[in-house]
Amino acid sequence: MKVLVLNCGSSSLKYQMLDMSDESVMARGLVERIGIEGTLLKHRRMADNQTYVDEIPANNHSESIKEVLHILTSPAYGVLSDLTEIDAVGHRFVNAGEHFSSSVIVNNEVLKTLETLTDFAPLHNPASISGIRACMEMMPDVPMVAVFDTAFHQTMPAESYIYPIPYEYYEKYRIRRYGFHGTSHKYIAKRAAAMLKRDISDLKLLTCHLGNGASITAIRNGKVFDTSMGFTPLAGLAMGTRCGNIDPSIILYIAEKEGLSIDEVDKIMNTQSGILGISGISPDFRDVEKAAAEGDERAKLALQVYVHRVKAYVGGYIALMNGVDAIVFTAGVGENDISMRSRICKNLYNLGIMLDEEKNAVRRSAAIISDEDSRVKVLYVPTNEELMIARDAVTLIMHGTDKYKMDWKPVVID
């Protein structure tokens, strides 16, 4: 079974073609600049390293998945004879709201109830429903799995997700804290209980999904039990661009003071926040630490708020489930920010966190990396949310007919 896994950006499209027998990537590819001057289409195919970089003809979503699609069945750069190769489709979704706690095969039902909720993420969601609807086009007989970012979040307990406003606010307009990254912390969790030889449902969780974008999830028993990010993934943790959690008024207060509307202090807070708001240098954190390597003060500042930050969360979680079994690194910084890890994980001894230095020493491949003696495993396990997003889009299809029609009742897995 083969499965195209899509993710669509505001401007941009990446993509990944996998052959689901051996779980392997076939070929992966990003249209950037989609609707801007210069579009380009940059694709690889695995097999042989062979890559493809060249400016598209692309005005919109639409158009840039012709285009993937083309290359995909290219003689010269493809790993497809024609579309009919392609078993599903899978498409990722920021956030679904309160609709759909799982992912899900696209009907006419389900696509008019996405078209509803924009509003949630006025960026993402309507590029996400145009490349649907592109693809439905393209490939009619082929499903359609929207898998969303939001779902494994929705077993939060009313007290993790309802905010203190009034309640009349969660009744009208579903303010609520939904999480984000979901697909990449489902992935880990399930992967970290296969390391560790247990599963999933005897297990108390953290896993810490840090990139320029940043996220903590606490799963008790397979599910989760709280996560730092909140109705937008502007909340919770300091971040490369966003500000994390701030007193509200701040917002307020900036905008009198400065002169700006509520949408440019928003912007604010979200593009020049975080780690390039207090470092002054850069959202990288290759740069930042470099930076603090040479003595500047603010660099030194804005990792010591990131790591008071994540610290934070993860002794209030702990509290909160009661204990943990194992904490899990992932995304850019999880993965490759050794440094970050160990800076992390210093002093949690009292909590029964113990890093092995030596066994953190590693990128790439997963790995437990705490001390033998430490009550509390930790370890390292690069995310692969594409590979989630095929492994439902199989299971759903798995669980269907040997036809696929779009007016079908939508099915759902956990």
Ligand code: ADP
Given for the second form:
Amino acid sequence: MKVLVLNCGSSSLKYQMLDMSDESVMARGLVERIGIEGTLLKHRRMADNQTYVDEIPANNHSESIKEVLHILTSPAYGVLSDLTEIDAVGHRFVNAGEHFSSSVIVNNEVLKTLETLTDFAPLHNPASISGIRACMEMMPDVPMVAVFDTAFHQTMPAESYIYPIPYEYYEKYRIRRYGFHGTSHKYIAKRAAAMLKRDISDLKLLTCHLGNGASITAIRNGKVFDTSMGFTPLAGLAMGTRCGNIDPSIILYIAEKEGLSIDEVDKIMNTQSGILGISGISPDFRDVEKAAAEGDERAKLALQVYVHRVKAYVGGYIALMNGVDAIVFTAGVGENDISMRSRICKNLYNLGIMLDEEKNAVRRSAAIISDEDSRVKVLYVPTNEELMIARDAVTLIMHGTDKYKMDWKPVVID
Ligand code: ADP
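Switching conditions: you have the form predicted alone, so give me the form predicted in complex with this ligand.
Full complex below, order starting with the chain above.
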């Protein structure tokens, strides 16, 4: 089975073409600057590393997808003889609110529901919808599967997702914690359970997705117990450019002092805060760590604030779950930043967490990096959201053959 996975961002489109007979990636790529002058397609065929990088005539996601399908079937760079080889398209969808707690095959009814959800992720959801529509038009006989960042987190108990604001706002507007990066948290939790040779339903896990965006999830018996992102992906940890949790009054205070609209302050909290905001250098941890090593005080402070926040969540979630069996790191920082993992795990021995610095420093694809005597295991596992999306698509199609157009029923994927 061959599955195309599409991840539509506000001005980008990432894709992977997977052969699910062995879960290998046939081709992958990225369209950047969609809707801006100089839209760029970067494509690579994996078998022979044949790459294509050039501007493309695309003004929106739909036209970009057309270009992607074109290159996937081109003799020079492609991996398919024609589009009928594609068995399913898996679409990443950021926020499904409370509507979907598992992946679904998209029919008209589902599409209508998804279209009511644009408010929940105004930059991402409309892009994903236009991606789904474009694929439906170009491949009318191919099932479309939507996989939601929020789905895994729908298992959270109410005490974790209800905010202490008037309850009517939950009832009227569904304002609650949704949580994000769910596909990644689920994937690494399953991988970690396999590496530990344990059943996920017997484990208490903390999964730390530390990338440009960052979130920590507490998983008890295979279900999300709590997660650091909230109603939006702005909440929780300090991130590359996002502030994470702050006193909400700061928004109003800055708006008044600087004469800014709430939208303008919101933009500052999303794009000019976090590690970039404190350091004034970069949202990229490599730049900030280099500056800190050279003695830059604000770079040092940015990293200290970051670590402080992560530790506070680790401790808090251990308290909430009454213990933890393993802590799992993933994403750009979590997978690659040896010194950050070391700083986060430092002085946590009272919680039973002891890192083996030598194991931590060796780069492997995935590893258990805690000391033999550490009560809590520490691991790093590369995330693979695309593979998870493709797996869900395959599972749904196997369960839902010929039903996806007319008689849609939600199929729950474990
Ligand atoms: P996202 O998917 O949220 O854009 P990623 O998971 O790709 O983010 O993470 C990107 C971030 O990972 C970069 O901004 C950078 O800060 C960090 N990163 C990547 N490699 C390293 C490294 N070797 N050391 C430290 N940080 C790294």
